[in-house]
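As structure tokens, one chain now follows by itself in the form predicted on its own.
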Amino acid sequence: MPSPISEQPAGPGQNQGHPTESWSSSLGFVLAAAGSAVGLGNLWGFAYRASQGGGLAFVVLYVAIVLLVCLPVLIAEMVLGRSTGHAPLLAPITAGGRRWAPLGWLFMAAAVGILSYYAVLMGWTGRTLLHALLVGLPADMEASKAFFASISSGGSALLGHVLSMALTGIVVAAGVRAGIERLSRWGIPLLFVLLLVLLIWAAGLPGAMEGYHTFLLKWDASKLHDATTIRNAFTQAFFSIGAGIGAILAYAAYLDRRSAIPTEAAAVVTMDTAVGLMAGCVTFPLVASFALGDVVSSSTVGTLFIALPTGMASLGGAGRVVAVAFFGLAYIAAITSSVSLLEVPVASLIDRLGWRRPRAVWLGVAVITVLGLPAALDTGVLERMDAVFGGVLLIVGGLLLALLLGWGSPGRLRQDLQASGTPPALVGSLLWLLRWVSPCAISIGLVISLVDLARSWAGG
């Protein structure tokens, strides 16, 4: 039966759900949450947005937003999940009453919307990995464009989308420990190993230092107040960390009451940011060495699926090995993120309707697969879905989370964190950030993002 939901705001510890599953340890949760955060956005989004945003200026904005805005919001999201014990659809109602029901539906819309096109990108990534492993790399830029056209349209794109959703469903259907946690326990360490090997290899390329200086270390102060750079920094931060989607909330509902949430949130943010910076230190030398700057600056798709395979092909057999490692890394990042996105509607169906996990999983897979068909057939649709679901809705979700835990139900945040041993001074600082810093910063970022996005669509 569905859990009872109060019409009035519940105090801490009241109306708490009781998930039947849990993480085996704090490490299991941290790796799963890091897997949710680390995704394709770290690998291709960071390079693309950094190159557009003046390099170091973008990185400075990104890190500031992550530390001052996303980290407090991530902690609030984790508290909301653990303290209520409910899935994303019902947790806001339990904490703040019926007037907060739209936030639960926003979580559902964001997760479903993102996964519906994210699975398309997974399909492209998997197909590129298999081609590099079994066939080889395109010989030149024209061959790369032709190959990408073949995997991003028609039946091939649809098949990749369907198979990616099916694989995601298999993992989530296995459960929290046997599926999601098991994947994260081997996937995240392997991801870091592959990334470290690629970083060391890229540092030895002839254009490595030029790549670092051109993209990562170049300083352009004017970009700090450039609307597109600010929008990109907010989008990258929220999309990369995963705050405002509800995925971390869903995972936190399975947390032990004694877990130190601020420490775990800091570990997730640190790992996610490290992956983004390390990936940049792999991508930028490749771009400089193979003279691919124009392609990277103009297209996220061009960066990952056209420019990099072309550059790697020039290295012969070694380039093919690097390509397999890189796209293997990308697919691991993709699958660990996709399972967290699917868990949002699945956990909500289980929590609200009392369904068994397999039924909720395969209904969710079917619906999301259908919703993703337009993105699979048209990359223009995919890019617009990314801007709306992967950008605007995430930022709105983060804003509402800050308001709910900072103003609507601050006692819930304070009591939950102090009960698990968080120092009162740290709790006070987090509340201050959630009340005064995060809402103001997110509101500014949201307005700038909407205006800049409308301008870019009107101009396009």
Given for the second form:
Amino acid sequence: MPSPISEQPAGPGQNQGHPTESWSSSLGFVLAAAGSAVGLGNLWGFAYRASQGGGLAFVVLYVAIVLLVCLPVLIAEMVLGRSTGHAPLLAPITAGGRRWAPLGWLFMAAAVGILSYYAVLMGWTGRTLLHALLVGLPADMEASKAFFASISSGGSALLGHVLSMALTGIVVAAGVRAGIERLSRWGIPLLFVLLLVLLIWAAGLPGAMEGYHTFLLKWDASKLHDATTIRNAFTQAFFSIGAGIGAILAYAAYLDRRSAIPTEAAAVVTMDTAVGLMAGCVTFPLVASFALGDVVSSSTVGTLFIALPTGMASLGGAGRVVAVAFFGLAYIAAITSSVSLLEVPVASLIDRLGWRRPRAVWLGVAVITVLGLPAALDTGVLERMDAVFGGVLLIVGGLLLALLLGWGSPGRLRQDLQASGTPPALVGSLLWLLRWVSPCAISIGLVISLVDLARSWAGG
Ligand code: PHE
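Moving on from the form predicted on its own, kindly provide the form predicted together with phenylalanine as a structure.
Starting with the chain above, the whole complex follows.
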């Protein structure tokens, strides 16, 4: 079979890959991309890492990394997708030649690796939602721990994982517009409404001020150069925005050539950061009101699945309604993200082998479901997979993207953005950030993260 890759120089009408599908509008793309970004990472990772990493110092570092590093990388990733018209596996080769092939494989490995444990977390979320809806909440902390142990191991965890992968497959198999875009069009607005209602409700809790204090108002400047805080902020920023993994690249390949990528990227980043902050302003008052701080800071997965149901249970019937709203919005956030992760291998199989979408989807679902089995059966494996795929690989992907679009093929970024109406001065600043700031900042963040990770693994 002839290779579908054409290594052509970039030009204004660069859609060499010509995918057959497309978004119905720029808004459809922005909602789908926001759906990819807003996920369990915002609801669970942000709050947990902020509480561990010194409140406001973490938030300040996080916002700086998002604006100076993730936003330019996200724009570069979108340009790579749109300008080549290829899926994540082939787009790097089209832009930079054969020596960039490993980047395509890195995208595939990171997306497949993340989805295989992300679906397990989705399974726990779905199980907690169903339990709150049909049975009720665990009565106290001990009951919460027992409930969490029961959903995060054995047959229950396997079932949640398999069902979440199947649901993700059904959406992706329906196609870009009829599946992914339709889900995000109702899911994202609903998610914001639910979150806003919960935010107002949480502001009335007795521990609201104390909660905001631990999350946002506590200032400790020494945390700004603390290795764990820096690792947490980097990992959280890349994971939450979802940059560096090919998911947004896959979505951008279906994008109209005239749409304004920098504005769209800024909208995605703003929504994502807003959801992280809003979710923290719901969970921290709850945690403070019921003195659950120890559970939150002593366990990575404990926050959402043990502390929150315990706090909500103390509120009786109202707490049950809140639990359904919270875990319902978490499941929506999760599935709009999982579909973007599955789209990476699916679009690549369609693009590289000329397969039809359903065939690519169900093969992808089968392989990823099997790869996720160890994480479904052992939370220790899940946490390690998160550190490797969701932490290190994602950041390496971001670094390589900055190098490819900043140094390897800078003409592509300039031409694509200028042809779609971006002012030259903005394009110049973006290129400067991509060439100088992003690679240096990401390299430093990566080294600090690797050293800190090795230290935490060695320490148990
Ligand atoms: N951003 C998603 C979250 O916060 C996860 C994700 C990572 C999605 C990478 C796509 C790509 O949960």
